[in-house]
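Okay, so here's just one chain, in structure tokens, the form predicted alone.
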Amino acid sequence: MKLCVALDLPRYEENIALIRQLRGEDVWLKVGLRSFIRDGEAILKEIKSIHPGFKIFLDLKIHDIPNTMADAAESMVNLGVEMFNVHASSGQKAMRMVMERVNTFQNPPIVLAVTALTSFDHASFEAIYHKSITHKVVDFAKDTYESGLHGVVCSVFESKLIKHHTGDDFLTLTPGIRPFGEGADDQERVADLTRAKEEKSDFIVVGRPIYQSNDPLGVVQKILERLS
């Protein structure tokens, strides 16, 4: 199981101050949307240049007709990121072109699509989807697994089901991650890493328990210490 570390801070300064303290760590970094929008190309360059090692999971969770979300998948390789994510619901033809054309780069980064926010309570998933998140994830997770990506992104809650219906090498990156107990937040499915090792999640993603500790950097050693 591999630690992704969110970069959520409100500024540019306070992301690459927590960076420059996790350097020389075995973590992934995700840059989500709101720190891709405001601070785009130069975050990830940054990134690279505090530490080499670091791994960036650049979180856009792409939606839109096949052929924009294929080229805006070619422009994300292009950035050199290891990881990126689309939306499950954009539909198994929207999925096989992005991967149709990140498989003509040598050396790929790994594609996720989005099952089902842990935002989403189950009232409030049914009346979108019209489904529960259960069922729905897991149909979510076949077409993903069919149109040949590499995983998903899903709550801990259905990680270790969606590996019964696709395989096991199949990839979970699981958000909502309260390590050790913290409070849930703006999260509605949330879990801490007992529960995540259980549901055999790949890839766990921490914020505030990480950002918001007055020493980032022992949370992150201490939650590595708990996976080895």
Second form
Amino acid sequence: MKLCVALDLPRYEENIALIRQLRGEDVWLKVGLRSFIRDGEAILKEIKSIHPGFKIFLDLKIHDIPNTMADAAESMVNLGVEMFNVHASSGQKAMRMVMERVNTFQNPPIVLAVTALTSFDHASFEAIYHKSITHKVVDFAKDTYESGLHGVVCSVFESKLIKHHTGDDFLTLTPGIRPFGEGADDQERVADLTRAKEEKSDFIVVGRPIYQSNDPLGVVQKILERLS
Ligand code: C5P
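Okay, that one was the form predicted alone. Can I see the form predicted in complex with ligand C5P too?
To see the whole picture, the full complex is given below, headed by that same chain.
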């Protein structure tokens, strides 16, 4: 299981300060919408210049018509990131086109699809999708698997079930992690490290419990100790 640290701090300089503290640690860094819209490619270059060994997950969750998604996917490959994601609800046609394009490159990045956002509770999810989270997430995961992507973004609670319906090597990346039982913030379906391990999550995403702590490096090291 790998740790992916969410770089969701309000200012560029704060993200950079956090990245510098984590230099030398075996972590992935997640660049999300806020940071990428504001800082663009500069943040990606800066991450690699601080430590070339950092792996980058570009979390833009793209969702558009198939051709636009394939073009955007190509742009993300050209940015040199190691992982990016799309929305599974964009459908099989779009996801297949993304993979056709991505697979024309040597050493393509990992491509994941978002199933259900971890901020959804059951009632608000069903109001949009008219199906339970568990059933719909399995449908999305199967679509993603059949479209040739490498895995999905899901909550810890669906990770094992998804692997059961797809394959053990189909990756799950799980946000909504509160490693040592910290407060949930705006997340509805949170889990701790023990549960994430039991549910065979491949990547855990942790944001606020790290960057809002007084000792982000200490929290990261404590998590990494538990993962090894
Ligand atoms: O601070 P926290 O640990 O809750 O941050 C979780 C991160 O994971 C945020 O950057 C959020 O955008 C992202 N994310 C999520 N749920 C998803 C996909 C991504 O929380 N389903």
